[in-house]
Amino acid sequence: MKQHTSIFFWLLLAPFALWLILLVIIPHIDMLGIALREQTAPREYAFSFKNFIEFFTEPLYWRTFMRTAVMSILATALTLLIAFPVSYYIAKMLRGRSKSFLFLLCLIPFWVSELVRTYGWMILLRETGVISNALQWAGLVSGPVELLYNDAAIMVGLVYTSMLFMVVPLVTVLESLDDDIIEASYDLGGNMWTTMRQIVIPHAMPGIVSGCIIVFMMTLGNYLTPNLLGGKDSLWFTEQIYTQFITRFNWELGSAFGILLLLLSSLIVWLGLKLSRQTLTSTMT
């Protein structure tokens, strides 16, 4: 019986293991090998750290790198601030069909591709767009207003495209919080802020951490939204990677950038888990 159970377990694990090995581990090992080489002659390469050294010696590269990290952290924080009250309202205030309906409203924008959603924001924010025309009609501005191609537009797009991935884990974990515990807090003299700080937020911490990890990773690796809403001066690190691979055909430097982006995201996630005193296993359960 134990032997059959073990075989069944490995059969279930096999697809995930193959996906992990073939599509994650092997490509990253190959990318690291490409990053650690330098072309000395046509089709001849030598082991070298030149690509990594070039990143640290070229200010444009590491400044873009740090800007992307800071903007991604800020986008994650803003997404959390907006998503938490929405998630709490869905999980604890609504019942029955109204809960399903509001949750469905959060899903509707994701029925179309990210490209369509981003172009929708471009239509709203452009100089001849809906917001600019509304401001002129209200007499608040005297002429067309260009709201695109700046950091604020990038931030709006990043938060919007990431919202669902913060709401889902928060709703899931908040639904497991017993309403009687919240009522007991009020019965013992606690107010709304005390209840949130001492009961709701600690209980929701696994959902907060898992949501922040997902949103941060998606934001950090996003190419489409910063490029379209920020324009050619968006200075997003994924654009640097795209330029090296596609425009300059410099696969060695592009691979080095990809490895550095992976290390950056892993480091920030690790720091976030340490500061929140969470583990990956606790955020996944």
Given for the second form:
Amino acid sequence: MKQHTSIFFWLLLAPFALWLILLVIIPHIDMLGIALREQTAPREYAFSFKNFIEFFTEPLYWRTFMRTAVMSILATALTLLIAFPVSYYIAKMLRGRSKSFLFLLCLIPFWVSELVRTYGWMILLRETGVISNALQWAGLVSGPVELLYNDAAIMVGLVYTSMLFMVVPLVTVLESLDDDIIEASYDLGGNMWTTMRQIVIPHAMPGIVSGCIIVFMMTLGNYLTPNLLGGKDSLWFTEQIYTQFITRFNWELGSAFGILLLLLSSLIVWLGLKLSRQTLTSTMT
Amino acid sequence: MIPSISQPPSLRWTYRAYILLFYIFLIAPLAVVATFAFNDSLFPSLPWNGFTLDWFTGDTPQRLGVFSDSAMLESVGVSAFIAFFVTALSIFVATTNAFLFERYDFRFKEFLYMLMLLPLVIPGVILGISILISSNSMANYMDEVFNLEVEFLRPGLVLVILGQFAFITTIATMVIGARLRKMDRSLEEAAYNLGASKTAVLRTITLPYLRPAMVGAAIVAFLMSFENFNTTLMLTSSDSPLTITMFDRLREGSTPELNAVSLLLMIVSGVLALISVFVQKKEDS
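And the form predicted in complex with its partner chain, for comparison with the form predicted on its own?
Every chain and every other molecule in the complex is listed next, the one we just looked at coming first.
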């Protein structure tokens, strides 16, 4: 390693420091400052917890907050349940070309804009959409059915959008599990379920935790999917933030909401890391 | 559960059917978006009225195709402009970050690396509003103290570029840093022993070695910028980039022109994705 005093070190530190301080640290300190103030007269502000008190006293706000948290946890669990068998199939059942082909096929939809993916679900789910028509054609329903603008539609969209971020860490961790260990488990009299529970899942735990953390964060901060698939009553917390900032121009309350969302996200991530004894750096790389 | 352990055929086929269903789930939304781009109807829904290219080439007000829709084309230009600057800025800072963290030891290195990862953990909407708040208070300060109206600190292209640059740099740093970590240092030492200067080694040995990672990271950065929605939504003004224009159209009720735009987007991002996978494959060998 080089000496600290080298001019190159300072030349490399400068862009890093400028980027991080100006675009990440100062803006968040400013946001906290605005969240903790109250307008007392035109252009006069005072320190106050008013915005946070408003959040806890107005049921619409904290209900939306809780609802976003619960639905994000549910979406994370569903994504894990759906992705695990698929990742296992790719990592353990396939070899060579078919393996890389199916893995790549898993990735390609996510290179496409989230807007396009969500638009696809709208075409599938709406009253005049593909699924409604297919159901009528099959004689299962007598008239058009509206499948859009409800919580199930939001859930489908969220799970779809998160899939990649679960499949990649799961495939990586499952590939590192030696086939011999699974065979040994069978030789010792284990069946499919005991092998799953005692060998595969404990081995896959780091991947499960990484996937869940990333999916949860992305779902919590999502705006497009609940907004387009859930319609007017989607009640997602990021929509509240948008409303306060852009429609109502109440930046103080909007900042307080932003801080609360950040706190919730950090708390769940921290819990996940503690429970699995991992660090943020190891999860992300 | 692995190919070498025999399972009842019924279980094997159920597993395969599940995998097939999963891939249908993955492809369906993209397939319908692409298909309805060619439907000879005013709405992107069934019934199928026959094949047409109107939504690409049409130029009547009723059937405006992508290539004649000047507002749409203009927003593609805006997006490309933003993506170009975001890519250039983030690749530059990511490269200096990679050297900083892979080649130097300094106090608080672990902590600073964790700070470097932060933008990935912060929801896009919040990153957007925090930068909005900061730049706005800076603009107000300039106005009050120096009586200067600093236009670029108000919502608009510059803020969108800064907002996307804030988090895309983290992703690019991870890609370039991983490549630099794998480099064999003896290559550089050999060049020093042969009398090369520091800049000559950088230009002829280190940077060429990093090039595949830099190209890969640049493709990812460009795509992420082009497709970004959450951060952009909070920072944009009248010159709206493509995702914002598409979002507005979608809420007004769309014509299949939107499908045509989406299909073109899918093709471009698919090709770019394949190039970046190819570049990384070459990097491994």
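Numbering follows the first chain given and starts at 1. Keep in mind that this is a model prediction, so the values were computed, not measured. Between two forms, the rigid core is defined as the largest C-alpha subset superposing within 1.5 Å.
If you fit the rigid core between the two forms, you'll see the Cα of Leu60 move by less than 2 angstroms.
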